[in-house]
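Here you get one chain, nothing else, as structure tokens; it is the form predicted on its own.
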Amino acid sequence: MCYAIPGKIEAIAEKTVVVEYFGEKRKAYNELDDLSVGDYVYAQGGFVIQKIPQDEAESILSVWKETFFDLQEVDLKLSRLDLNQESVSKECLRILDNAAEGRKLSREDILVLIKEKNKSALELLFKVANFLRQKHHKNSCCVHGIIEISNYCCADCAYCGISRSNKNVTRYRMSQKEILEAARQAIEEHGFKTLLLQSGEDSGYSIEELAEIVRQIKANWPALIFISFGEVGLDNLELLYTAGARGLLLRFETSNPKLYKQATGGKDLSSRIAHLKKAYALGYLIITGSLIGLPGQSEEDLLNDIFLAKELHAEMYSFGPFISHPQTPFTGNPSASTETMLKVIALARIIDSAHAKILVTTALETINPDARREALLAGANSVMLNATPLKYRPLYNLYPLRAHEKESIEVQIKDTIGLLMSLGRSPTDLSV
């Protein structure tokens, strides 16, 4: 199955298109030469990526139209909401019904959120996140590929279990020829029509080497490829941008300067915004995010970290547990927990609601089996697969025992739709 729906192409203005999928239309720009209105197309992450032929399209649509709007009821029964609820507080119904209405919520209802440990509570602000999803996104859930490159990493930040001073680990770093075989599976074998290349920050490619590799993706196969290479430099992101990379996936980790100080070995937090703002000027897709559960993390932190994503322009937002990695300074320290990260999950969806995309990380589903399926259902609606080459996956060992590493792309995809389809989502990016 696609991850993505051919629309068809009703109007051209310069480098903005308007595609329509199934009586929706949406708003694309495009880097194609020759398109015409009545051209069909795959667009991601706002981007057409690929025309294709009218028969193929219409061959896909009729396979889908049987399917898309039953999986949209599914969807609607799913996110139905009911807000009369006894065991709440009056305080939290009340924020959770302006919430549900679209009205803006102070700091401090958000604060009152973030605090809440009534069991029931939490699971009306869950529905009221999914709610907000469905209305403003409807069922569309983006399914991405991930190739994680190579784990050398100059950086020495206190969580990583890639971390330049841990000795424990066993290095490795793909060659260009294993890239691009990598990279050709996972789009044309697997259908992923947007990719994200990975790394640490690994002085052992220089840019020009990572910027042909993305430049030679693009020159073969149609997808939207997005970047996470560390802090590669101001001037570098720009070069990479030109060659082709259209997303940045760089976490920020905390909003707060000493924390990330204490966090990354000394660095400066200033530095990791700089890049960020510099890529979205660039017209980079941002994906940023946090760490949740640091130690010395405060809920006020939290708070701050979803208004920094939502500043920098976030087009997803990417939250990660904190996970005690034994081989690092902060061992010993106890991992986030499911319910914090629902938390943060829920209320970015309530703070930037028609707009955020919101992933579930690889590490949340690492610290509960089942944490796929709450996320999506409070408020989340992309996920990545990870289509490394199964020999390098276990390597990447950011903090151990990662969800996923010893599964195949055919499992994960096979898992992944089953899921998708059980929840009436449609496995493909709508929101352009």
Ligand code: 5AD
The other form holds:
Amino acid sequence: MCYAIPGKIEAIAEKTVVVEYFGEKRKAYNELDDLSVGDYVYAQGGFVIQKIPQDEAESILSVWKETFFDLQEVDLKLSRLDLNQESVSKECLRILDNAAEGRKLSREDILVLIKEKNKSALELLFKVANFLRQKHHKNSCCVHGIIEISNYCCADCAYCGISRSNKNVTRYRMSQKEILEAARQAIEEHGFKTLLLQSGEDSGYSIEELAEIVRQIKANWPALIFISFGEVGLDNLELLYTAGARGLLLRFETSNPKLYKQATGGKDLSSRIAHLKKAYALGYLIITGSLIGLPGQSEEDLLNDIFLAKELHAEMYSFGPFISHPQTPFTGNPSASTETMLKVIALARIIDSAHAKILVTTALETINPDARREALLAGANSVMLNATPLKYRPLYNLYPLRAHEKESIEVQIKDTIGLLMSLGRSPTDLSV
Ligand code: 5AD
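Starting from the form predicted on its own above, please write out the structure of the form predicted together with the ligand.
Time for the whole complex; same chain goes first.
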């Protein structure tokens, strides 16, 4: 299965190349040595990751061409917008009309939307977000793979099931050999073009070992590598970038410094922000966002979360509902509702229409099995599938009953492709 469409190099200006896909042109950053105009490549997240032989590219393109335009048509139909809704208040209609027209909303307007409870108004909000997603990103949907390499963590977050204080967790740490084999399978057998390596803040790997894992994957298989190892230290971010990592997933968890301290066992938000800023300066693609529904979090906090993610140059937004874990201090607190989650996703789309890739998180699917479809129709355009070896999956127990925990990667891929096709989405990363 293939998660990218081959593109043809149209122009090269130093490291920047123009790639053409079925008549559409995108810019990408090239780090390959031997690239010429006319070559076919795969690009992901704005990076050229692989050159492919012309005959192979042409045969893949001929298969894609059939479905590509059909899918776009289905998507276009599903994202049509009709703002003539009698059951929605005039004020809400005014705000949503401005949003659909691409005018900037005031903070007050956004607060009105986040506080909105009327079902028809919310349906319209989600439709506006879907309309903007289609307008700016067409029907592409990123499908990335994730490998959870270790559940050791030296942090003590009050919400998290794998925090160091939870003595009931069976800990695991994949060896370099196991990680490379999981990466090989994900890239070579399952066709992932972007792979995220994730772990708790695990001092059991030295930074040199992590860098070597990234280097080895890059040396052996064509893929864009994202990392999510927590706060590794500012200098180590540079080391991992040099090794070949090009994306950083690090949530700031909440934009509210007081709440952050409470939720993380006394840590300072500024350190997390410093990591995200440094990573951006180094050239990492930033994936960030927050936990929605933390005890004591306000609606204003949620807005600030979206604005902070934008300020930090999120290439991809990752918002997930807090889910209570019985062996943590935050046990017993309610999860955010699907409705709140969809509001946050839709507002992120409205606030950063043209730029945002927005992830449907596993936590959201855990609180609502239909959430992937609902979120994709409310502004989201990105999913991550879990390619961690099945025997380790239940041990990465951030919260109970994680969606897809027991599903093989083959089943996840099949279901995802089926859903995307039904919504007219292409499992590709073209919005670069
Ligand atoms: N509920 C939802 N998400 C959680 N995470 C950790 N614990 C929970 C929980 N109980 C999320 C955090 C972290 C990511 C790896 O998992 O936001 O950044």
